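So this first bit is one chain, no partners, the form predicted on its own, shown in structure tokens.
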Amino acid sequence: MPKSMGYAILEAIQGEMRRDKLLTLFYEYQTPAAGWSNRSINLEAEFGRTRVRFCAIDEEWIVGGAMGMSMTGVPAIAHIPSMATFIPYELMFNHAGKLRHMTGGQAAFPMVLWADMARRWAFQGGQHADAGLESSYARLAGLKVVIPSTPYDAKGLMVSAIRDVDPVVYCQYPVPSAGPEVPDEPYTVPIGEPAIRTEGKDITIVGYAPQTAEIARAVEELKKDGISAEFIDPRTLAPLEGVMPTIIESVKKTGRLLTSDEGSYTFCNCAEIIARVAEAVPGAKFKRLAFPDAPAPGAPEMLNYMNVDATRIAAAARRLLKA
């Protein structure tokens, strides 16, 4: 049985807490414990409540506390739930993203905002279904934003985020336990390095978690039609400078770029990717798929009509190839 994303993330934090005796985790009710095979991890039991601190339901305090510690050189992780992803936005905007620049690089900010990201499920209240908020953080200067789509990437990106001197927003969507096997020992997945999930020559498809599962299914569906799609997972949403060369070279080869985004259509993160490719690859053809600019409905029939799935991705790819 492969390691789950949750277990892989805790394994990353466990290794880093053993390596760095100052690293601290704040959390609300997401107990930092998980099991896999015949093993288990319980961070609070291993490191104590001084370093793994259960907090009241006050996300702004949790993030502010982690921020204050990191400003003194003590690395910290703030874990917040999906319905509170946007609550600490002002702190990240006005303080976390700017301190190193305001001090001319003299101050480090070794902080991770570990944010559970909302999905759109049937019968769910609209206030709990604001998917795509990662794009709001990605546009803030001074922040790094990562978004793993496999347990392997989840562990490696968490290690990289903890070791980074800049504040990192670590976006966790629930995704299937697929991809490469997760090693037991610590390793890094570099921030700013995309992954080519599938190589192809006819069309480039770009998307990140949780759309990666739908894109992977669409790529297999397109193969039945003899269409060779190159699927690229950015993994990092900010900064994009390290991500874009891979995407640009792919579009130079295929001449077509299709993006699929979990966020709303307007100002989704993939819109920025399309804009940058358009500047670099004259004559390329583009199509953007995303959720309509509307709150998520609770009715399953309406939600299915609005969501982007593998069938819609494959259909959009076929149309783009005929354009």
Second form
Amino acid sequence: MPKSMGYAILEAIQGEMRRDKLLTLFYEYQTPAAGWSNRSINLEAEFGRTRVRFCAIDEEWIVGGAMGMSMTGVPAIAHIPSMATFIPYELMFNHAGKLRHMTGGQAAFPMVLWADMARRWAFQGGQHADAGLESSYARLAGLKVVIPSTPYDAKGLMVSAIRDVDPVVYCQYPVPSAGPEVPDEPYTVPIGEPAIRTEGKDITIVGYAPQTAEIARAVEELKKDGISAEFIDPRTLAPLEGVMPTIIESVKKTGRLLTSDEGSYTFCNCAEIIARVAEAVPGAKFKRLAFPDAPAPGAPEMLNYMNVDATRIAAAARRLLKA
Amino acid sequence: MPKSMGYAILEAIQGEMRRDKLLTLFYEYQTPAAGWSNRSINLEAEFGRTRVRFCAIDEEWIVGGAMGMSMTGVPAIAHIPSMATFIPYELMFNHAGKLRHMTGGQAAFPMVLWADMARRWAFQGGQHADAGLESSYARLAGLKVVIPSTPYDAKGLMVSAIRDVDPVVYCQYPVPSAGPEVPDEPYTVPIGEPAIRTEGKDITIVGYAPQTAEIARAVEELKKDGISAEFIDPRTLAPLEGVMPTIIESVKKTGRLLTSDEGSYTFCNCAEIIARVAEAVPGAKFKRLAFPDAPAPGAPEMLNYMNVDATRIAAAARRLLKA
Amino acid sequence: MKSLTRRVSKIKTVPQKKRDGPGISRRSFVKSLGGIGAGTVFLSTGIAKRAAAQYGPVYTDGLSAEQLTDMYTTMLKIRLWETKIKDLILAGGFRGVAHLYVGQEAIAVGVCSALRKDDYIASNHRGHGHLIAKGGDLGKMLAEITHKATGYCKGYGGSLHITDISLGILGMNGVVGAAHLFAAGAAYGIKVKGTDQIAVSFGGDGSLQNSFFTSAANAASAWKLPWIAVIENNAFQIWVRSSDVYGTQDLARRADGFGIEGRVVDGNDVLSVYNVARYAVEKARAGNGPTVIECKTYRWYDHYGAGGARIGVDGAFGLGYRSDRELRDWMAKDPIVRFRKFLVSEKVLTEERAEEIVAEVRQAVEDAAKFAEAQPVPKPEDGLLNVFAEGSVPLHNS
Amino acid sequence: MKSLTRRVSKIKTVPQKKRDGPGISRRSFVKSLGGIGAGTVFLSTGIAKRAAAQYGPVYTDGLSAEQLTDMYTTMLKIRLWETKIKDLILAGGFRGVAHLYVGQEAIAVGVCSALRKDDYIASNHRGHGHLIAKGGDLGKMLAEITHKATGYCKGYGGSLHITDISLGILGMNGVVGAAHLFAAGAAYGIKVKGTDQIAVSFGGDGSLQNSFFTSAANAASAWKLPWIAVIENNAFQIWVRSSDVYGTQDLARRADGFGIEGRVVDGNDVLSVYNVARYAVEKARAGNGPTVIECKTYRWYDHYGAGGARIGVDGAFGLGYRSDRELRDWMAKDPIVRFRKFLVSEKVLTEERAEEIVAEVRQAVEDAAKFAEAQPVPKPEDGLLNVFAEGSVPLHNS
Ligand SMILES: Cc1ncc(C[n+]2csc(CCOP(=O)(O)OP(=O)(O)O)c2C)c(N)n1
Ligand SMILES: Cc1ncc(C[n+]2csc(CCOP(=O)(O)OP(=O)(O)O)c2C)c(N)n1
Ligand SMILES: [Mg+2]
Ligand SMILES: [Mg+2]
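Right, the form predicted on its own is done; let's see the coordinates for the form predicted in complex with its partner chain.
The next block holds the full complex; its first chain is the one shown before.
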């Protein structure tokens, strides 16, 4: 059985907690344990309740406590649930993101904000089915934002995030297992490096986490029509400096950029990518797919009507090629 | 003496409080009173402390209390200071912006979040000198975001914001008086309508509030070189549907879009505008000016090096025209 | 885009007398006795005294037999309707989610029985009981939980967001604690309107830490707002025991720090809850400010859904974070059984009548289920409506 | 982009004995007397008794004359250095801002005198006093306030953000209340490290409402963290009187709701503050959890800057939100005058020595001003550094 994304993340944290005797995890109710057959991880059992601390429903404590702790040299992971992602937003904005600069380099926050992300689930209301929130973090100076799309990247990016001296927002979308197998040993996926998921020459498609599976299917569909699409997963959303050259090179080659977001249209993360490419590659053609600027309704009839999926991605690609 | 932006806003609120006997203002310390010679407004003195309520340093109360109140038919204005803009972010995100939709149209929030904005001031640190925060609100479904650049718009947009049945985020940047005189009587500037500040044909420049004066100066400079720039102030940042046709028409005419933000580069509000134009006007050329993705340092030497100003805007316009 | 413009608010003061809830004060008790028609049984003074000794001194004697029977009926409605939902979930293919309230019925009913129709309640994720107690319709609620077009929220919100402003229900809410702040805001609005309404928020033991509660409590205390916070302490925040993450045993103590009166009450005893709520309501209506009421209770099912439960059987067993024995101890304190015994022993109901009511409620629940089942699903394109009061937002997926 | 990788943390436990602060316990008092060189005056037991009667029973007798003199000197440093800043602001062209601490010196000095060098403090916008009391350098502080390249934060942060991690100063912070949460987080870190350090946060009366305090207090109470919150109640939040926006008179009551001990103390009496702080510190170091200390005091100047003030004159008069009379009453309770009288009457200092110290501090302040004045301004392009630990961010203005 391949490792799930959740297992891969716990394995990353387990390895780092063994390596660094101070690394501490605050969380709420998302039990940091997982396993099947003869494999299992239970962080609380292994490292004790002081370093693996379940907390009250208090995201300001989980994040702010982790910040205070990390400032004094105790690296921390703060795990918060999706509907509460923005409760500690001000803490990340005014403090974690700014204080290194404002103290002339003194204040360091070696912490990871491990944010659960929802998806556009049916049978939830908009509060429990939001997506795309990563762009609100990616907008803040001084923060790094990563977003794995496969269990392999999930583990490697978590290790990188924990080892980074700067605050990292780690966005975990629930995505199905896919991609390369996850080694048992620690390894890193560097922050700031995109992945080319499929090489192609006719059109560039950018998307991540919740859209990966849909885009991959769309790429297969397009192949049947003889269209060769290049699919790039940015993996890091802030800072984008390391990510953009790959995307820009690709659009220079294909002349067309299609992006697909599970989040709402306005200021979805791909808007920033399109704006940068528009400046760098004059004459390129663009199409952005996204959820409308609406909360997610619970009824699947409405939701499916609004979501982006493989068929719509493939259709948009064909139209953009004709434009 | 022309009315200042602050006075114009108070005049708008005064008129609406006279018109609507329930309209209530929560604030913290930004005394809602202003005046000179024989003109003066003092909202607390006129409407009493119940309707003009100074509060503890508790932005969650100011915004959340206003939301609860407005849900029950008491329209509300919640005035919050700049460094605390994001403390009530979750409230606007998960509740004010979503609950109308999630309750099938039942829940209404006739409220205005009157957000003080800072500027890239010298001699402050990054917490007190941030700008561009409006893009984090403009990103949220279900909210309207307006941002006046002149005292005239400030009054008219405040009246519109108060009369709107939907929640409006009203961003007040400290900008010098300019533009048309402010009538004493109530009037509205409609939400969703941009203003063409200068007509032109060679290049389109988009920017607002803190950048208005710099852009206006740049337009004058360019005129001396015989360059005719069209300067558009969006005035409304969300939803953008009413704003974009004017900008798109202009770029179709000029073929070039230059934007200028006081906020940080990544996800500055103009990024969304560029991304939309890139899709709508293939072949157009783009340049985005903004503050770097850094907090604002207090020392003016560093700050001025990083800021956008009229000279840099004009230079960028010339370069874009040559491209 | 067009903006819908608000009409200017008119002040609508509800006169003190126009009470349509059970707001009969001790002083008006004798008077109201005079106006009672035949067939209405009242608690005799002897019973009131015994109740007083058992529950505290004040208000039970103001309740008519009809009101007491209503309270029993409403508790049953919550119990049987939610038990039906549990069974539907277990049967598979349920179009929705639910956080079941079963076991806590005495709280919703005790509190809402002390309220008027025009009072506000703001509720949380475990709020079905609150809504039923405030007058919510079983059929429309179930239609909403299954995301039907004719549910309370037209299928947009589902279980977590059922709202009926016309009944004073400001809505369930999926964000833990938010209800406290919105109710306190509504309470401030009451002050502005100059009415004598009350705003009540319901929250679990987990609802005290985010700033919602802190902000509500301070404002309510500073300006004596007609706000009542009901803390349903069922010991758990999902699987986390509150005693492991809080520094105090009694959560009502949190009120002290704000200069608010905090009361602890047996949340499985509907008359105790009613007494304290009634006290808090009269205090607030008289302009004497807020109260925090902590009700000790226990939920019979898992945090969410029907894990550990079986069709036709009460309670969820075998959950990793609690012992079956703990659950059984609490089930032995079933608030409905207890109240029914009291009503029968005090001759408010006969065993036969009590059983008849069970059958009537069971029928109402079946009707509600049929109603919900028969309702249409929403039209796909309606997802673009109701973002703003007017118009629709554009699609962006093609 | 390159990411800087953290080195693996090593646990560095500071042994209980290696105290470098004034942490002389009652038990070690007699012992330390034995080790004192000539010229050091001690409070006699008689004085200790009188002090006890006046201030409460416990710790004053553990302070040596040297320590008492240091406390007096530090209070003067804060007073005279900030008075200098006020004069510089009034003179015009000042390259910075300041929220003056004058009038509240007894609190910073009373608290920090009970701390060790390796204890942490987290401070707020009115924090110059805290930093000086924790060992901050007057020249480097003024250089930072005037945004010079060699200031504590290299000119980036200015007054509101002075930080010196090596002195345990986690920084002043411009967001009201944030310090409480960061100190509580640091206190949790102390638990992880297994050291016996303490983390103290300073906040004004305005710092209790945002969730920072609530979150800190609950965690500290639930897990007995070595956290002390010092609430400097100077009556105002800018111009808003706390009594108009809070429901309780004593803000230490807020602690009760979390199951934390809350103490109220005269914030203009350095020995009272020291006593309570010392008690709280020893309690926390012994693993017995947090304390909230409310210090009643008053600020002599306006919220910010030098409005209402004059060069060479103490205090800001004619401010719209307070009466000059109220200020004069508080100036009559000047914590430095009071402490000096006590020291002279108890023969710890002579009038002459007390006056000499004033002159010495005045000189130090002048030196600091000259130092700051002479410092270079930052290089423009350095604004792009320090966003992340490595590298610089790109410019986007051309
Ligand atoms: C702010 C926030 N954080 C976390 C969650 C996830 N969550 C949903 S319900 C719940 C537990 C609530 O516990 P309590 O308030 O005691 O209510 P109960 O479920 O016991 O009735 C949590 C943590 C949430 N919905 N909102
Ligand atoms: C969260 C937040 N809200 C508002 C402000 C603006 N502000 C700065 S200082 C201050 C007053 C603080 O009062 P208090 O905590 O009593 O401290 P004092 O100034 O009296 O020392 C306010 C409202 C802020 N900095 N942070
Ligand atoms: Mg609970
Ligand atoms: Mg104060």
